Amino acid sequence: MRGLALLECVAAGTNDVKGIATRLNTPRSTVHRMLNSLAAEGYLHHVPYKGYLLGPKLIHLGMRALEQRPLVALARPHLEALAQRTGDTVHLGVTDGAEVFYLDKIPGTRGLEMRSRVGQRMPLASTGVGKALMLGIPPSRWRDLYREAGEATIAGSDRPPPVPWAKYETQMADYLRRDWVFDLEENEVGVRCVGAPVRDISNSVVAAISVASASQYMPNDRMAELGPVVRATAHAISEALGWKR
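Please provide the structure of this chain alone, in the form predicted together with the DNA.
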């Protein structure tokens, strides 16, 4: 466990021995020994007198972790079709606590790239994928999630002022009826998305997808058109999981 904390530390960008020793309050001697072992096995990349970086074995494990989720493999073709059709960035995510966990991302062809990354976490209540996932959570818990998202700060992100709760609740109720959601620059200024939930054989929401793009490519009328399209893709994935319409 200590070794893994060390990896997390390096992942977080602390790549000097002293810094790691401080962050974990562990003697330099111990940290050094562990770094050596991890580097020798390929879990870390070591540049002498420069620092440590995450190594190739972690790339391998990470990719395998993605492949082992049948959801990713099943959803891929549908996501690609959606990306091709819309030209925008497509996301796939699942719930992880009170957050979205991004499982897949297909970059848009419009040149500008989203900040989002596979393997990243974001507040549920303020992203397209997240709100779609919330459609599978009892509305009584929405308020908490809304509050948590408001408190969360995203490093380096340009956070817009939050939508008032009353309005948010009304919108969500509306989304629930339609079975798709909008995100109107609530997570990041200049980014809008259209999302929809993915359900499994027991009809519970297990994932969600979204199409995201810069606001200038996402006027209101286009979002309205995109709703049914995104929902149709989500349904197609759901059916691949055994869901009955």
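Same protein, different form: I have the form predicted together with the DNA, so give me the form predicted on its own.
If you are looking for partners or other molecules, they are not here, because only the chain is given.
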């Protein structure tokens, strides 16, 4: 367990012996031995004078983990078709507590780079994928998720402040009727998204997708046009999972 905790420290950006020892409350000598062992097995990579990075074996295991998730394999062709049709970045994510966990990402063709990445977590209530996932969560829980996203805004000063709760609740109720959602620069300034939920054979929301781009490529009228398109793609993935309309 300490070895796994050490890997998580490195993944989070703490990559020197002193910093890891402090975070794990473990003697430096012990941390040094663990780091050497993990580096020798390929789980870590040591860069002289810079510290430790995640190693090639973890990259291999991560790719195998993604391949073994049927959701990713089934959704991929639909995501690729959506990315080709729109020219924008496409995401696939699932719920992980109060956050969305990104399983797949297809970059757009407009030359824009977004901070989202596979394996990253972001607040449900402030992201396009997250809001789409919330459509499968009882509305009575929305306010708690809204608060948690607000706390994340305080912790990360680069996040824009949330809209007032009353307005947010009205928007979510409207999204629930449509079965698609908007992210109007609520997670990242200058980035807008259109998302929709993915359901399984039990009609439960098990994932969500989104199309994201810079705000200049996402005026209100285009977002409204994309809503049914993104929803149709989500429905196609849902049908591959056994969902019936």
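All figures in this text were calculated on a predicted structure; none of them were measured in a lab. Positions refer to the first chain, counted from 1. Rigid core (definition): largest C-alpha set, two forms, superposition within 1.5 Å.
Relative to the superposed core, G190 undergoes a C-alpha shift smaller than 2 Å between the two forms. If you fit the rigid core between the two forms, you'll see the Cα of R178 move by less than 2 angstroms. Once the rigid core is used as the reference frame, the Cα position of V47 differs between the two forms by 2 Å or more.
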